[in-house]
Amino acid sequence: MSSAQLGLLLYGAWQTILLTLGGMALALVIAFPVGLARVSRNKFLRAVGFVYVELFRGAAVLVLAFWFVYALPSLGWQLEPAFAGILALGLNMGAYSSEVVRGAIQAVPPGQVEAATALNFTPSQGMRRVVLPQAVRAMIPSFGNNVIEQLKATAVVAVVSIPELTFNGQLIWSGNGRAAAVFGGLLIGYGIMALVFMTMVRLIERKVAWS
């Protein structure tokens, strides 16, 4: 493999991290929100959380990567492809994650919401200081899975012309014909990625878990 070869599929590999980044970033900015719409007692807020969820969790993100890229422009709205694909990848995994927000939040036991309200804490702070900070620990491993699945999918998004790392693959594989090589490079470049983000998961874990 030629440095021109091997550069192309760092850039790409640098794409597809930042693909997941963004979109990670994305999905956990709509999490919050939708997830604590979900068990909210309004039922409006209710109603919204479950028709997001039940939207955006159905919906492929090959084809929602396709509305914003081809589809859009012809409403008179034009977007770069990669922030396309944060936005194709960060709404999916935002419905996904809300899921967590709202798991993590219903397993804390029912007790210490009672405490908070012998302590006289109105429900917003009852959320914000006991059953937030519970929740969020155990709603991180659920999170470094999603990762993983967020930097998986960002494969998918190769079909809009995104340059991230299997795009860039199949075009090396295009010009040399050798697939067995470049699909290995690729299997063993994805699996170092989620190794890395696992591994960056796993600190933040203890961290929260010391605090």
Second form
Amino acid sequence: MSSAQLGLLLYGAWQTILLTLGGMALALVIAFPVGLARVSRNKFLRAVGFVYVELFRGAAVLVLAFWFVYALPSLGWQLEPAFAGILALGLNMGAYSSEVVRGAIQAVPPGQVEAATALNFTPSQGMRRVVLPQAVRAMIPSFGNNVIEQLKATAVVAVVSIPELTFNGQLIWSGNGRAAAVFGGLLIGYGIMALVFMTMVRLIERKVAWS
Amino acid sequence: MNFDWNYALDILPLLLDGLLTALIATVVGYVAALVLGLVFALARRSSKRWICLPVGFFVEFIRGTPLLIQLFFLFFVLPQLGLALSPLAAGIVGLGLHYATYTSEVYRAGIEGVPPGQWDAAVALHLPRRRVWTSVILPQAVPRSIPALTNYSIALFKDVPQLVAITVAEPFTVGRAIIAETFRPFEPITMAGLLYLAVALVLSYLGRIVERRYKGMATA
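Now show the form predicted together with its partner chain, given that the preceding structure was the form predicted on its own.
Complete assembly follows, chain above in first position.
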């Protein structure tokens, strides 16, 4: 392997990490408002949350990425490819993560809310100071799984020519024609990255676990 | 720019052909995943280390790495080893293999959910090992796995667009061929995306019905 090829792979791996973290960051920014909307007492907010989750869970990352990159320019919007990739990854994962938020909030024992009400907390105080601090801890393991899923999903955006690890691997393959080495190597590379992310997630989990 | 309805209606039959291919890949891939997943789950429970360790490693590796690259591997590497698959066949094998690693976890949970007394009773009745599985454990483990298994059929369908990368004639591949002639990408891409979205929404609605029915049975 030449140093140019190695550089291409390392740059691709770095872009993959950025796409994973960027997509996950966007997903979390979306997940909390949508998850809260889903458990709101306001019917309209619940409906908005429901539509968001159904729509963006149903639309696969590749469908969104294809549309952003190939259809949106016809409407006069030319997105930076990497931005389109993060948008597609984040919008889709945001729907899944908002379900994590909703599930964790609903899993907080109702006695906690009743106690907050009895102590004269307003509903929003009860949510911020009593329910969410408990719910967030319960969300961490699921968010960890979402990070691994997000890492795997980043490979998909190679299809719209974003120069991450898979795309750069394809470039090398089209140069040397050694499919087994390139794609076998890519699989091992993703396996190692998944292992690293998983180890980091476990460390964070241990840090926030109930002591 | 406006959505050109005449153009959209012209290309709709081609895109629907693509959707049919996508559905075939979904159904056949899902059946393969159901069967292979059970094989993986049983192999991982094997008491022979030379079976359970390699299978366990293989399953974890496939589940932890992207489907897209596995598709590339099947489509571009296997021909070099003398096994050339058509695009659709490679796509089905890839989907089936990838989702078998998910369904095997569902089966595992289902098998572990069978009360230990059932094992004891099977031993007490001196049933041969094969019959313990086929008559006692699996008839209880599989039904309780069904809601989770249903969800994976929907997830599998949502991964079918990735077959565009190995030139399976699904809606995006069809759309690209249309664009190569017309140079008008907006309608084909939008319609292909909407077809996928519509089917995914219908499937997830049906999935919820299945889930509710099986939950009702579990409590009844």
